[in-house]
Amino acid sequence: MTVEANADTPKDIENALKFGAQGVGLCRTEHMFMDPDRLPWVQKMIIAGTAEARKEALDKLLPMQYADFYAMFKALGDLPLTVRLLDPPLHEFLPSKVELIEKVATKKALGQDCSEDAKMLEIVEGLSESNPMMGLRGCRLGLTYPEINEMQVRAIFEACCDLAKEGHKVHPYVMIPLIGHVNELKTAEDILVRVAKDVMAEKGIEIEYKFGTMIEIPRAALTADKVAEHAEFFSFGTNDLTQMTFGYSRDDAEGKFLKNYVEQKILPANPFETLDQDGVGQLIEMAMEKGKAVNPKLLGGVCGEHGGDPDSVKFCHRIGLNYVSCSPFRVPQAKLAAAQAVVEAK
């Protein structure tokens, strides 16, 4: 089992390789948005009404993704880049809805025009979500805006397909992220490989990939089988699939009930940050033997933050998975508890 890290940029690469990572499991690409000279494009993007404003957005987009890619891509030589496709909670690109709220306010009683906040604020009202985590957001958002995927798609084949011709090794393993139904998986799949062959045929060279996805909701653990017959891989996002089957809003539970469940030993620890192996643990093993049972050659790994934690380490190595990914400064920490569960095994 290999241990990997989490990383955004050249910079997170630099300090994975230098603590030993043996690849990149979780490339976050919303985290390359937040960047001020991005912001506004991105918005653009999310704010479009026509897929022509969108496009003009996306375009913009496109040049700056590849530079991403083709320095992390470089930066990472040989080994292995897992890039998930854009997974984020729209709101969190968006202006403050109380700060456009206070703006008009304060325009209108000043008697100035106020038009152009009323309009911001009508479209964030109308893509405001009751539960944004679980609203419009990974593969939904693919699928709902294709477009976005595909440019993303495009960039990364781009800057691969331009490193191999100047002789450098590369390994895109792109993944599609939160499915809970095979035919998201299927559709999205369907494509992204399209754009994936044709950013080939115009580079006039073929490079190795692999399309799987990130295994968050159990749904898609229980109904694994169906899902391997489109995935290469697994990536279990520890970090969601625990929400989604305790049925605890992370953020509301660590800070209200969770430190109470451990004193008074309702719970052994706490889930986010040792994995339960019980419960979220069963389902990854589960979905790891009903994936193998159909496509022998499936890959998988743990690319939340129990990654880094030894006794998730561990678990992992016993259930056989390929990998585990997490931040680069605990790669030394999982590097060890990795080594002492093949002693252990033994």
Ligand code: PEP
The other form holds:
Amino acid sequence: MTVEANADTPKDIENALKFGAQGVGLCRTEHMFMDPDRLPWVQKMIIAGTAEARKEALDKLLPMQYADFYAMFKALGDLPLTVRLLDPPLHEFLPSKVELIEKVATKKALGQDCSEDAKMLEIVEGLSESNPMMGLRGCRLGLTYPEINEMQVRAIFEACCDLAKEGHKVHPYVMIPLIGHVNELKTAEDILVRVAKDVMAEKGIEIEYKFGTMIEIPRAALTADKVAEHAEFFSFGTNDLTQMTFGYSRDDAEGKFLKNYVEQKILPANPFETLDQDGVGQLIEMAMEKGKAVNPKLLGGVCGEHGGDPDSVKFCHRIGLNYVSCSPFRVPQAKLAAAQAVVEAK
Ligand code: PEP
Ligand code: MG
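Please supply the corresponding structure for the form predicted together with phosphoenolpyruvate (the preceding block corresponds to the form predicted on its own).
Time for the whole complex; same chain goes first.
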């Protein structure tokens, strides 16, 4: 089992390599969107009323994502880089509703023009969801707005093809977040295959890549045999998988009742820190078994925060996963736990 790092920017990769990471198991691409130079274009993409307007904003974002991917793949050389397509709810990129209400009210009271803020407020209200973690996020975003996935896949493949032409090694793994039904993965795969093919034809070079999915919803784990027909690897997003399996919203549970649960020994530990092996772990083990039954070459890893927790790392080794991925700073600890797991197994 290898220990990889979660890294979102070229700077993160530096740290990851310094700490001995054997690749990047999770690149959360939304973090590339948060840069102050980029955010206005991300906002334009979100508020675009038509596919054409969205495409115009995405065209501006493409070279920025390309530059990041180019630098990251180049720095990693022979090591794999697993890129996750856009995941969070779109309102996370927009100003807060409360701030906008304040701004509009203040400007109105002062007799100033508030039309821009009022327009943004309307958009933010339109995007607001009662339960954003279970709303329009994950693969649902890229399937609702396929142009987003197209841009991201294009940026990945343009960067990889250019590097390959310059003689560098590249190992792109592209994954789709938060699928619950195999058809979501199939549809996303169609987009990816088409764009990847187009880019490779334009660049006149073929590169090898792997296509996979995150398993973060119990239904995806339960139907892993169907999902594995369209995936070369499963990356278990154990943060979401824990939320969805327990039915706890992490933000609420950790602030409100989890501490008490652990003190009362209702739970042996905070399941967001140490993997719940009986429940969430069972889903992971079962999903890998079901997946490998139809796709024996299927690779599996954990990229949630558990990937850096020693007990969880040992569990991943015991059930035969191929990698864990955690924050760069936790890589040494995860490597030690992985080594101990090997010794303990002997
Ligand atoms: C996860 O859910 O475990 C995961 C890695 O995704 P995120 O934490 O970004 O939702
Ligand atoms: Mg997740």
